[in-house]
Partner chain sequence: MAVYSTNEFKAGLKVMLDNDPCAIIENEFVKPGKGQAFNRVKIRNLKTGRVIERTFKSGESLEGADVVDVEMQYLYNDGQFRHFMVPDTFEQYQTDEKIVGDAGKWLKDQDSCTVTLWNDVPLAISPSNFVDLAITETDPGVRGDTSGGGGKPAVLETGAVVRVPLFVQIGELIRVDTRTGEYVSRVKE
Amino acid sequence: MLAEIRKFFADRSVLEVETPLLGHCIGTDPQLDFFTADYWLPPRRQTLFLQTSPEFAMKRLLAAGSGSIYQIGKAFRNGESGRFHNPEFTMLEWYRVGFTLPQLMDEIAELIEGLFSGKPLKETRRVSYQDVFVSFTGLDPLIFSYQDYCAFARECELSEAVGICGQDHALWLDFIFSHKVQPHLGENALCMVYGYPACQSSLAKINEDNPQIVERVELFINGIELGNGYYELTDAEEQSRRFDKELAIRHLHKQPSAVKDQRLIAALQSGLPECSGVAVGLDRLLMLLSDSASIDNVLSFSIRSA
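May I have the structure for this one chain, in the form predicted together with the partner chain?
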């Protein structure tokens, strides 16, 4: 699988890069918990972070003029362990300079369909978040109607959602999407869901025609989330604002505080080229290729025995 991926990018003249796993800064996303490491250079002790994704470092390379790049490397996310999660996992991340999100989606489909050539997938499907959400739930994901969301949850015997989600629109979407939509996505096929609601924007650009949605895509096969891509946010100020907002949420929830990556902000200020990028979980891809029920089966040693 790795050799095929490398050939895919070599054929397209995308440069393979390697960026540090240990860094001084870390993503501020309140949904991602990080590992810290103690860096000791006597007499100074510093806290470094194991990267939750190579995104920031790769964007700095893009801003420095690297052109299109890809990386296959480890990423670390604290507290994530389960049938589809291991706190240390392998990620393929690539950026295409000058690509719009639909262009990147074409390339994603080509790569994934190629990797599955031994056990072909059905035709790749592209659907907007709003359409797929409405079709499985009858609810509009872009407009938060507390009453309707609660009624739907009760109807599906998921009334605990009311207590968990409260008035948090994004949380409701996570809950309903992961319980009632995602399991149906990509039955033996690649399903790409695009046009995420703005409250789940992360590092994506806002759609030019509709400020309610962002240029973000998620990949699914057999209900398993495989990857996440954006038409990348290039606006340094907007990025800085989103970081501050996420730091405030972290503070509010008494989560460990993250360190805002000023070098990334500086790179954006100096100019990140218009580009699209995506990250794909290779362990999960391997699970699907090998019909494995658990991520443990495709790791040499999972976290329990590492």
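Please move on to the form predicted on its own, as the form predicted together with the partner chain is already shown.
Next up is only this chain, free of partner chains and other molecules.
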């Protein structure tokens, strides 16, 4: 699988890069927990972070003029273990300079379909987040109605969502989507869901024609989430505001403090080229390719056996 991926990008003259696993900063996303490491450099001790994604460092390379790049490497996320999760996992991340999100989606489909050539998938499906959410829930994800979301959760015997999600629109969408939409996506096929609600903007640009959505896509096969991609935000001030908002949410929920990456902000200020990028979990992909029931079956040593 790795050899085929590297050939795919070599044929397109996309440069393979390597960025640090340890960094002075970390992503602020409230949905992600991270690992820290003590760095003892006399006379003082510093806290470093194991990267949850190589995204920020790769964007600094893009801003420095690298051109289109990809990376296969390890990422680390705390508190994640289970059938589809291991705290240390292998990620493929790539960025295509000058690509719109639809162009990137074309390339994603080409790569995935090529990897599954030995056990062909059904035709790739592309569907908007709003359409697929409405079809399985009857709720409009672009309009937050606490009463409607609570009623739906109770009707579906998911009343715990009321206490978990509160008045947080993004949390409600994540909860409902994961329980009632995602399991139906990509039956023996690649399903790409695009046009996510703006409250789930993260690092994506707002859609020029509809400010209620962002230029984001997620990938699913047989209900398993494989990847997440964006038409990348290039506005340094907007990115800084989003980081501050996420830091405030982390503080409100009493989550471990993150450190905003000022080097990334500086790179955006210097000029990030128009580009689209995506990250794909390769362990989950290998699970599907090998018909494995658990991520443990495709890891030499999972966290339970390391």
